[in-house]
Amino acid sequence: MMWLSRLLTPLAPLLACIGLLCVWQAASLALDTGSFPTALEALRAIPDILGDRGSLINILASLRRMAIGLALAVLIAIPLGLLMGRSRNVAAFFNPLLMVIYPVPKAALMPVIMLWLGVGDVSKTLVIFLGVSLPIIYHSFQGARAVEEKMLWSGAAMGMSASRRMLRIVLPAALPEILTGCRTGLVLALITMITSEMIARQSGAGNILFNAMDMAQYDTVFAMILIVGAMGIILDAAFERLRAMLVRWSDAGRAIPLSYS
């Protein structure tokens, strides 16, 4: 039985996807409605979407916005979270602001941001940045707080400045927690990207999805949902491999379930 378990473990995600597609196919045939295409119809529409130059340009535009928003969040949120974790004054200043912003759905800010910045890339990238920043700040904050004071005292005794202690001690020690926040942020970036593009319908994967719904092309709608889901799986798997390589020295280097903190 051990050999069977070792064989099935790597195949578990694939078997789960096949099972979901089978349930979808059966449910669609049972309901027999035009607004709910079968899984096979949705799968057949995927090559048409990926083979269309305009659709590929839209999808690549979405990935570009997502990458820029995530990169800006990493560059700003990680230092801010580390500072909050090591300075009570910085935490006292930013905590109330974050508590106000955190419960607000970031897509709800899209109409206001559109009034200020228009419906172009800047407004969508800003919404992605806002949606991604909070979990990265939170995990960076928690990682910095967990650093042992003895390590910092030792660094100070060796003549390290506060900035060097932050870079040489706090950042490496907090890295496993920071990468957990970045992984959560990666998935939220994909969700926020699609949502913003469905609201500000100019270009992108969300625009393809919403236009197909307007024209009652439901096989394209569900095909785009599958494409977005596949993008999320691929990006998350790639980041998890990178995370495991960066923190292999830590217990956190082992595979972890995705958190939505």
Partner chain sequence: MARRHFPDMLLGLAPILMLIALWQVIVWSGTAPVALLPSPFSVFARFSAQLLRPEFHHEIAATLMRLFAGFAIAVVLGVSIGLAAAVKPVVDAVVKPLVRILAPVPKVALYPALLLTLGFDHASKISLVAADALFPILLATYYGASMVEQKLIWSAMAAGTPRAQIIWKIVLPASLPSILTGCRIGLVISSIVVFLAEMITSTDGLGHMLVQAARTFQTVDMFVPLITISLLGLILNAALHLLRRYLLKGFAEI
The other form holds:
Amino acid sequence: MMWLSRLLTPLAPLLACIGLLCVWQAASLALDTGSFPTALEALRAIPDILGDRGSLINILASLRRMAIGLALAVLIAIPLGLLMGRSRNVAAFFNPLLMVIYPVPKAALMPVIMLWLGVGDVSKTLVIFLGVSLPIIYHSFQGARAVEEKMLWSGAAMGMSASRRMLRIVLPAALPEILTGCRTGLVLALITMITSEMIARQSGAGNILFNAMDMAQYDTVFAMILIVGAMGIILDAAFERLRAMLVRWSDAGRAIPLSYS
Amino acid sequence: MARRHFPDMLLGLAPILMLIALWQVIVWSGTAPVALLPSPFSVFARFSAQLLRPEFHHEIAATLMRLFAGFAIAVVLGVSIGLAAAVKPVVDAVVKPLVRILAPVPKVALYPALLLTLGFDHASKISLVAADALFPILLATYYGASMVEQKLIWSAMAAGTPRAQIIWKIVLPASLPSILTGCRIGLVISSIVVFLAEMITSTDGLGHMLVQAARTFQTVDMFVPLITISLLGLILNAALHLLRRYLLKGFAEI
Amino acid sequence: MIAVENVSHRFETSGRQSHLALDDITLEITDGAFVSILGPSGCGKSTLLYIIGGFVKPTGGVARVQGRAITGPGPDRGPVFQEFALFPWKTVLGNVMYGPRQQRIPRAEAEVQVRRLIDMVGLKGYENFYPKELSGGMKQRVAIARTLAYNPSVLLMDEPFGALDAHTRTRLQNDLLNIWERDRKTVLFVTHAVDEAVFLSDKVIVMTRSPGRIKTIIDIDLPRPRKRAELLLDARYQNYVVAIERLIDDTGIDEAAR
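Let me have the form predicted in complex with the partner chain next, following on from the form predicted alone.
Below: every chain and molecule of the assembly, starting with the one above.
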């Protein structure tokens, strides 16, 4: 039993993928409608999309916008969140504004922003930036707020200036929480990217999806869904690797399950 | 602490008022044509006028119906799967890898597939909302339920609680703070997603209003649904906060 | 009677190693006795208590209560934990009512009995408070009342006063003895404080650590009811405390070794 579970644990996500594809295959065979291709048909369409120069450039351009938007958000949101976490006044100043912005779907600003800045890269990058900033600010805020006062006192006693304390004590202490925010931000960046392209209908992965749907190329639609899904999984897994490396000192959480079942 | 409340509020209002003032100044100065940036007064006037029209109520009702239906499905599924996975190792072994795969997938990409299989009506939008709100609720429930103090469970078992009832009598109430945090995130996500789904394809709802206005370049009308969804989000959030305060009376941190 | 027969317990630690927490423990506890288990942290004394409570299954041997092998927790053995483990979503009344309601005692009948218990532990007037609104000492009083409410014949107390300040601890020790004098339940009391063990118990079991074994069992032959102020001046009490502290020094028990 032990060796079996030790063998299965790293393979579990892969098995889950295969399981999902099998369920899909069975469902589409059972329903047998023209607009719901089987998993195999969708998988077979993937090389066509990735082999096509036009769509590949489109997808890469999407990813580039996403990376720029995310990088800008990280650069601005982390310092702002940390400041909010350490100063009551800064927090009181920004909190209500952020609360008002929070429930607004950022991709929904696309039509308004397009009106001002056109349909180019600037609009889409701006929307991604807006979309991912909030969770990063929020988590940096929470992380900085939770930093133990006594650590800062020790720093001050050692003669560290306020800005040095921020950089050398608050930032590393809040890092696990900040990275949680960045992880949410990463997935959110991908979501905002796809959504804004679906709404703008100009270029990018989201546009390929709906164009294929309009032209009734259903296996392309489902293949694109697989590609976007894979992007999400790969980006998240890669970031998780990075996070584990950066905060090795932090608690991993409970390893042993509770015994009441 | 209480005395600081009032200045805090003033401080918080400042950036919002400043933004509106800046907006007004830009309009007055004429840097942006009114067709691109209407004045805040005309936007709020249109918003108030809309509030009295039954057609607008219909759009809000359509959006809210989809939002609540999707959110309710997500709460029921998320809490029950989360609890089951935290308590039963067999369920955990199946759920954990599935969640690891499905949680980072941008659910909005599934929307075309949902449209093709469930049609262009309510069902596809409600499913999208449910799929998006599910994971934060599920993860928060799982996290909360696996952090329940072992000794609470032991105390209840010693008092004669049958094993099968421990999950309802102890694990569920003890993980309620975490579950409600997940629900708050899920609710905001629901309101965002329902709006986006309506923008992508719909014949009614607030998202459709925005797209409709954008197609005809009615800038003033584009701002109205945006303000509405922001207000709805704030109201729903406040309502959930009250519910949380009531349900978590006994818990230390709220 | 509680009988522990050749009980051993082995943990799987995270590094895929195993740690022998209890090594071949055998002991008997007669009904109505107040017995303390004394030892440093990590000697497995709490694990022994959890095994008798039925919360943890021993990896070797068997524990019996009234001749029956223990297979799980039951209302005949009531635990009181250092962490209080009160239900935060229930008031004081709700917490103490929990056990009787599980025994399907009608609400009205249970409430009369529970209010009397709350009064007995000195918390009259706090029935509708939530645990978060109480001090540590008051929380532990609620926890004791919650356990007494389902009338277990054995109390399993796991360092119950370990998280309290010295003053509160003394008061709760006195109150616990007063409650115990009334109905003489069997009490198994885990602690690492020598004076506490001597003051409360009929018998003190001294354990060694890594692996946890019984070093000696000492009968405390002091008259009851015990008064703290008198005992502190009593040479017999002082001798017990000194003797046990020497014993503990011998075993090389110290936190620094961890």
